[in-house]
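Just the one chain here, the form predicted on its own, laid out as structure tokens.
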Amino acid sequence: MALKDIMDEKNVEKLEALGNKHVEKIVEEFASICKPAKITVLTDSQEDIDYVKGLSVENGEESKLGIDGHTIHFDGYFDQARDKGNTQILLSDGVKVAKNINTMERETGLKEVLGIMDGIMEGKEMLVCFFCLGPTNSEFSIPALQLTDSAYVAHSEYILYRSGYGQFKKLEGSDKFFHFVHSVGELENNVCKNIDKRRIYIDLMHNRVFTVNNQYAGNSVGLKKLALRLAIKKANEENWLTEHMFVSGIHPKGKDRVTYFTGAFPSACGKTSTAMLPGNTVIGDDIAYIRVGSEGEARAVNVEQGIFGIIRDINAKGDPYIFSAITSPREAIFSNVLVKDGKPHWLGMNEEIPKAGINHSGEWTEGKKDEAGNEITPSHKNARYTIRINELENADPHADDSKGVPVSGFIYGGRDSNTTIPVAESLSWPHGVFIGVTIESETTAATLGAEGKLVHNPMSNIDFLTVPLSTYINSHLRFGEYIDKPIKIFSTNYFLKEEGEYLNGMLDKKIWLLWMELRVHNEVEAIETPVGWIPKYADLKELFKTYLDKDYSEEDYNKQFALRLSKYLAKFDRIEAIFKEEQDIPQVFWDHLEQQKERLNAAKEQFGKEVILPSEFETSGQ
């Protein structure tokens, strides 16, 4: 089948202008398999981008809301989060990935998914889109080709990613790009009908992803978490890092400097809100590429140019920049919130929510239940908003810098209600890597399945690993050796509870971050404990007063930073059992695990109790 047999002359010209036979072959192949009625090739032009936006509304995938530029999209009731069960890595013989990653024999998976895709776009329009992961014209740039029959997916990607048609021209015919093929499949009431045939298959051999019978952006927008998997493999082969991290600049009062941090948190654990804290400037909230710069420093870029963020609990007090952006005229897509009279409503917005409206379940009224008898919330817990970062008042001026920004600290966080203290600095780079790969976090509504389950999530990246865990750990250990300018590594946890009540306020995270910034510049001392360096009370007290005008009590400090030794020891027993199931874990990891347990047991013996206050470590000289 030739291009001219399936496309009009204008679109053939757009494709041939790239001078890339690999792109042409992919379009021909999947046009033949998916059998669309029409193919439209989209460039970087505003005319083409506007076409996609209009098409999404025309198709009913999005509807206009009351504020100019705002639209609403609904996914199906059973398509509200990343589908881990139907996400498979297609592997050839001899290729290995992390132990708990879903995998399938490559030829078997290809036969199945291509069979599902046979004729899946009949009567529909295939959109051929070009994007760039990372800034354009940069060593970080990875071109990405997207084929989809969803104008909503294409529209989302034009918000979230830099246009890449021009970047493809610079490939000069090379096949060094990722590509993604997506179809919503058959629709019923404008949502996916055949969810039993939902498939998300990642073919590492050819740097491509097939995703069908889904609409939720975490499953359908190929350039997001699906591209993350491809990039992790690429980075581990080329000695740089692809991480599930925000990139943010910290601007301390009275000091003429900006200090950049990256941070990895599982979904719905505070990553975006940390990146967006008042006083920060944000580069990205989700995925970072990190390379060694020309002067031996670590440099990071945001893979994306937009935010696909969880909207729950976004309000004027807790997230003023985001709230301002999504409640004023600009291009923004809302998904799976409640809509009443053209206005979106969501959980935690600190405004009264109507008793009736339209949501992801269709017509909704208060008390409505699903077929299983579960009450349907007005807005889904994983409802989202999609906007460009440059729409925010706190967008960092270096967000599109082709060289990235210098990184001074890595932060690893999770959702832990009973063990991990709010902030600690690692004892060394290898100890910091150990901290990152031993993260445990309680599950949330961002993935399908039960909430509140404690899950091991190394570097908050376990769902996306396409290399063995041993390879991933070794890559991080080596990266610390490549850089000449050291990076400090920190752990953080905003979700510590006592008698069911959170011990941290919503904005306390700002103080933990500012303390990290001071530690990077060696401007405050710290207390050495078995789990790392922790803040002194006097320093936190001053920061709380200066930045939050809050009197921080020593009682609160002791509750938050007391080390619960048995809880920590139980955690590391769980971690040990998990890692014994993995192959070829580097000896450095086992050394740090043993040292960590020895330090905790020594403290238990020294103090003769289960819970130790920070002041006791300070006076003991540990």
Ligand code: SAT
The other form holds:
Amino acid sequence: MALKDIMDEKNVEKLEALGNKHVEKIVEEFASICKPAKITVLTDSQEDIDYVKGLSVENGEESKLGIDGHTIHFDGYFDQARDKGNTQILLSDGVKVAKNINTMERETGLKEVLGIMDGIMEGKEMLVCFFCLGPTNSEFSIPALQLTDSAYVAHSEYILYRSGYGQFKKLEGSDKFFHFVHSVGELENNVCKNIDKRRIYIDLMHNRVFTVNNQYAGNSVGLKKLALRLAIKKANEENWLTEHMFVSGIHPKGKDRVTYFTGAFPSACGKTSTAMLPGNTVIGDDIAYIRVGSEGEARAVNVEQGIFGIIRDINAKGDPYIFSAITSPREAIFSNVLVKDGKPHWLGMNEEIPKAGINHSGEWTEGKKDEAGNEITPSHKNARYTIRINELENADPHADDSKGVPVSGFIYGGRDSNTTIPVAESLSWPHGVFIGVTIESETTAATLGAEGKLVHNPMSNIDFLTVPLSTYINSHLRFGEYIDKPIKIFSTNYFLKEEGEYLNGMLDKKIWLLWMELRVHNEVEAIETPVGWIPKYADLKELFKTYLDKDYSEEDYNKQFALRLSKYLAKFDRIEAIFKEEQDIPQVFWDHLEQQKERLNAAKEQFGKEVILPSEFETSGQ
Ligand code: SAT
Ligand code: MN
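Taking the form predicted on its own as the starting point, write out the structure of the form predicted together with this ligand.
Full assembly next; the chain just shown is listed first.
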């Protein structure tokens, strides 16, 4: 099949202007498999981008809301989160990635998914879009080709990613790009009908992902979590890092400096809100590439340029920048919220929610139940907004720097209600890597399945690993050796509870971040404990007063930072059992596990009790 047989002349010209036979071959191949009625090639021009935006409204995937530029998109009732069960990494060599990562024999997987794709775009328009992961014209840039029959997916990508038609020209014909083929499949009332045939298959061998019969962006948008998987493989082979991390600048009061941190948190565990804390300047909220810069420093870029954020609990008080952005005119896509009279409503917006409207279940009235008898919330817990970061008041001026920004600290967070203290600095780089890969976190609405289940989530990347866990750990250990300017590694937990009540307020994370910033600059001392360095009460008290005008009590401090030794020991026993089932885990990891347990046991013996207050470590000189 020749290009001219499947596209009009204008589109053929646009494609051929790239001078890339690999791109042409991919378009030909998937046009012949998916059999679209029409193919449209998009460049970086505003006219082309506007075409996609218009198309998503014209074909009903999005509808206009009352505020200029705002649209609403609904995903199907059973397509509201990432589908881990139907996501498979296709591997031919029998390599196991990690115990809980689905892998499938490559040929079998390809046959199945290509079979589902046969004729899947009949009667539809295939959009051929070009993007760049990371800033353009940069060492970080990875060109990415997206074929999709969803204008919503393409529209989301033009908000979330840098367009990359120009970047493809710079490839000079090479095949060094990622590609993604997506189809919503058959639609009924604008949502996917054949969810039983939903598949997300990752073909590492050819840097490509096939995803069908879905719309939820975490499943459909190639450049987000699908590209993350391909990039993890690439980074691990090329000695840099691809991480599920925000990038954000901290600006301490009265000091003329900005200190950049990156932080990994599982979805819906406070990543965006940490990146966006008032006073910070934000570069990215979800995925970072990190490389060693020319002066031996770690440098990070945001892979994206937009936010696909959880809308639940976004309100004027807690998230002023985002709230202001999504309630004023600009290009913004809302998904799976409740709509009434052209206005979006969501859980936790601090306004009264109407008792009827349209939501992800169709016509909704209060008390409506689904087929299983579960009450349907007005907006879905994983409902989202999609906006560009550079439109936010707190966007960092270096967000698009081709060299990225220098990073001084890594943060690993999780959702843990009874063990991990709110903030701790690891004792060394390898100890920090150990802390990162032993994160356990309770599951949330961002993935399909039960919520609140404690799962091991190394560096919040477990859902996306495409290399064996051992390789991933080794890459991190090595990265610490490549950098000449040390990075401190911290852990956080915002979700510690006592008798069902959170021990911390929503904004306390700001204080932890500012404390980390001071540690990076060696401006505060800390208390050494078996799990790392922790803040001194006096320093936190001062920070709480200065930044939140809050009198932080010693009682609160003691509750939050008391070390629950048996809980920690139980955690590391669970971790030991999990890692024993993995292959080739580096000896350094086992050494750290041993030392970690020894330190905890020694404290238990020394103090002869279960819960140790920070002041006891301070005076014991441990
Ligand atoms: O569902 S996504 O993985 O795309 C978004 C997120 O939860 O981080
Ligand atoms: Mn994420």
